[in-house]
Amino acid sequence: MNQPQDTTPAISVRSLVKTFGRGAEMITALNNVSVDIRQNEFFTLLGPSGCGKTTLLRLIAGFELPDQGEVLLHGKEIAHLPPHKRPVNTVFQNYALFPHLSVSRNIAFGLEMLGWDKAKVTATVERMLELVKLEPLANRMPDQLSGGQQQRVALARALAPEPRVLLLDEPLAALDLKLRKDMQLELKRLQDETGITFVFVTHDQEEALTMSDRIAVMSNGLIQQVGTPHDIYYAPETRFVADFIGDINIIRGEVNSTSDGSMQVTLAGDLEMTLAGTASVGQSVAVAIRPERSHFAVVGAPETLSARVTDNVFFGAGTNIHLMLNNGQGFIVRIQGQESGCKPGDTVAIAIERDAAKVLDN
């Protein structure tokens, strides 16, 4: 018989609240933040500076105290357990390594503070060598080794007590471009492999997309939306969500008629499309559309904006068509590998993909 699989979140956070500061001086990092990371997954917080993505990550490392609140590891309270009492480890964007260790000895050494026998420390010092690919460097010294290298020692060393959950603060952004896009393929071989609990944080839009299993979206000491890489570039809930997550088009639209959670709006003056809501008739609502979401149409056909080429921006993989439209709102055509034929002052008719466009709760 199969057994009933565990569905306890790996961590839970109720309610939590966060300040710093007193009196006028007082700045609140959390605001009765709540949320289900779970077990086995790759789970991200993204937003800019001081929206208490990091805040959020020290107190379910035991860094900090909250004022208000839980958190629960699989189910467990742990918000009065030391850092050093809590089965997490965390990976900090200085990777802190002991200069006067070797590679192998790095590693090693918190698990001989474990107290584990030498043999289980050498088999797991082999184990995560062979993990982070770095047998070949086992006796250099941190000095002897590239930031790349320096930041798998750091995850090997933070890895090997087997932690059930481990946290990554910013660990990538001390790297190179290059270097980082292959480092977050390696954070996630390494998760998938392991089996264990990451809780990434960045600001880093694209880390986020390449790597998560979830993204948490925060801002201003709250979370603005939870869902799959999918769910939050393709239907983000708010405005900010929409505008932190890559290039979009927010433009304008009226509310015409409503039926049964749908409304039929036109958009910039021009357009009508059926759309999900329950906006009131004569409201104006925020509509998104992505970029790579439309693409241009016979001019004067029907159903599509009407628009003037204003520039084009090449980027490599394609072009950025930035266009103006009829009620003076600016909109981008994403064109992906090829010439766009278009030039400054071209009328054009732009056509939408079907449920691309997503109307924004604020």
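If you superpose the two forms and keep the largest set of C-alpha atoms that fall within 1.5 Å, you have the rigid core. Positions refer to the first chain, counted from 1. What you are looking at is a predicted structure, and each value in this text was computed from that prediction instead of being measured. What changes on going to the form predicted in complex with its partner chain:
- Core-superposed comparison between these two forms: the C-alpha position of A286 differs by less than 2 Å.
- In the core-superposed comparison between these two forms, K85 has its Cα shifted by less than 2 Å.
- Annotation: Cα of F98 displaced by at least 2 Å between these two forms, core superposition.
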Second form
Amino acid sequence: MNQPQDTTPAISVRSLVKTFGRGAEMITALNNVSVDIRQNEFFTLLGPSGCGKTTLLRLIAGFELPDQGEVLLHGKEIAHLPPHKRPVNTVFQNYALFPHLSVSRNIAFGLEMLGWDKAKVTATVERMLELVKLEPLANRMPDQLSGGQQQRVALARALAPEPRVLLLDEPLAALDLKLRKDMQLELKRLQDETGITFVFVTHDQEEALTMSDRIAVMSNGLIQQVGTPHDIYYAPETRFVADFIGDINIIRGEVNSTSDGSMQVTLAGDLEMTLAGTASVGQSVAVAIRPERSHFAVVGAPETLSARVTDNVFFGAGTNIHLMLNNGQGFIVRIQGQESGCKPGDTVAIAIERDAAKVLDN
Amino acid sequence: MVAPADISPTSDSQKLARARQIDARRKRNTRLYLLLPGLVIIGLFGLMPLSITLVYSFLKPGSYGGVEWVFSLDAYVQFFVERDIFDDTLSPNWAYISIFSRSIGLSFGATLGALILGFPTAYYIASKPAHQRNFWLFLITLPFWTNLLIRTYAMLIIIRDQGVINLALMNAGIIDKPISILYTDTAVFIGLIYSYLPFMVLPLYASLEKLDLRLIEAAYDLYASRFKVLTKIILPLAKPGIVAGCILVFIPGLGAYITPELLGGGKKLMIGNLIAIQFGSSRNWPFGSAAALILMAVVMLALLLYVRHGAKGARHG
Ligand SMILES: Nc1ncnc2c1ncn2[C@@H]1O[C@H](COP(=O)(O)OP(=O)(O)OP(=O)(O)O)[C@@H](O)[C@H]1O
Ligand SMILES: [Mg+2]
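Moving on from the form predicted alone, kindly provide the form predicted in complex with its partner chain as a structure.
Below: every chain and molecule of the assembly, starting with the one above.
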């Protein structure tokens, strides 16, 4: 029982640089990216379009060679290996099912290429069909399947050879919302059942937050932050991460005094709080606060920000109250239901939850 | 004021059925009109000459060409068997059968050659960026800008004993006697490949261009080597182009006239030449007609077998 855990990362990417084109048209798709992806982890690459997610995945799969840096799989350098020599499989965004092969032949393809014997191939294909619940469709051709079914075949095909790592490039992007939610759960279940490391690409922050063990937020070829969904959501380190994920208030603060890792900051010229972080006295910093972690308080109560209501926006599950702070910056407070009890022009006081305010790096 | 008959379900479903009928008729008719011009051309210039040929093949030859309107199976009999002029005994007529099999062999070889040469060419063009492909396709179609006869004469000049190739090889001291290519099967073979290569490349290109490169990546990702990617993914997906290209080369190759006439020097006959002679110097129109129809039958049989086999292959994946 007490065997030492193997803590070698499943994938370790070190100082990867990848550029496309030459001269004036050169694009740096990855600009010195390093990240460790743990074994059996559901790891998500999240970022806006064009930030380099697919490029990173293709470097891991072997479809592209890096300009610099290395890719380690369970501690072994693989950057020089061609794709068919890497125990890594990909689920492509457009599924890339072989149109001339039936569902079961598609799933068997990788196994046959590996030279597995017939009986083992048949058994594995059957197990995979069961896993993705496609037994009745085994003999269909890909063009006779719905989008969601094709997606499952692509998954089964990539899982069948039992790769050490499964790469998924926006596999749910083409599905409608309902199916998407179902597939999110299904993917999570598959990952639990197989114990394979998943590297999942998405530009949908909600998807990333629900599914992942850890998330790497990328922008412009850089990794901005790596952390658990909770960290990424409540403790964004950079302005980009804070902005990219969910609604957030970012307000100005003045540093009054500092002491060993914490500092006194005056928010919006109104409220003094003790926040974690280091900056020099007199410096102006950006402070992020989630709308659902601030609340209304009695006007004039201590430790509150005063503000004026500008708008009420009902969005179904709740209402966003748009406010204007004393320093002219906007602020949003989120409440449950529709009854805010305040109207534009009212003066209100905002209390901020403990630890809800986070100083951003830049 | 209420008109219950109008909103009853039966009348609604009747209306829908009527609408469906009209819709179906409209679709059918539209298709027919679209088909008509093509049908007229094929009927007038395709089926009519074919019928004439069919009728002629069952008549007796006229002494100065043309036909005599007397029913006879002689043309067909003559094709397969020889009647001894002295004792009227019958023996298989190997002369014509061998011309037939030589033609099939040559055309088959040329088809294979064109496929082997054309596939890499088409693949190369299809893998170029879109704006460069047109240039390459233009180069492929360039030979069509000149008459086949002239191009074949040009080939004749290149490969003859005193031709460019032989002179160059002799001047370089590689050979001291010209290699005779002209008026051999080899010359006809090379000529056929040259003449029909574009007909192979174009359909191959058309199907390779549609090939999704991500499928190739997916195959590599699933542990396929380069060779396996070719045989398991690229070739099966290019199959429609391969079949079309082979048909487009094999059939005209089988009936080729100019190439064997010039490069085979009239000694190495192919079916096309045999048929032409019957309508020319031999003045045996019924025999020419019969030979043409036998050729057609062979081709159709081959196609039928191929399509049957091909369809089965596709179903089994
Ligand atoms: N083959 C290529 N040639 C030139 N530029 C490329 C190539 N592939 C990617 N790029 C560029 O590299 C950058 C990163 O691309 P990448 O495909 O990794 O983005 P992404 O994060 O996957 O975006 P998306 O969410 O839209 O898929 C982009 O600016 C893109 O234009
Ligand atoms: Mg992408």
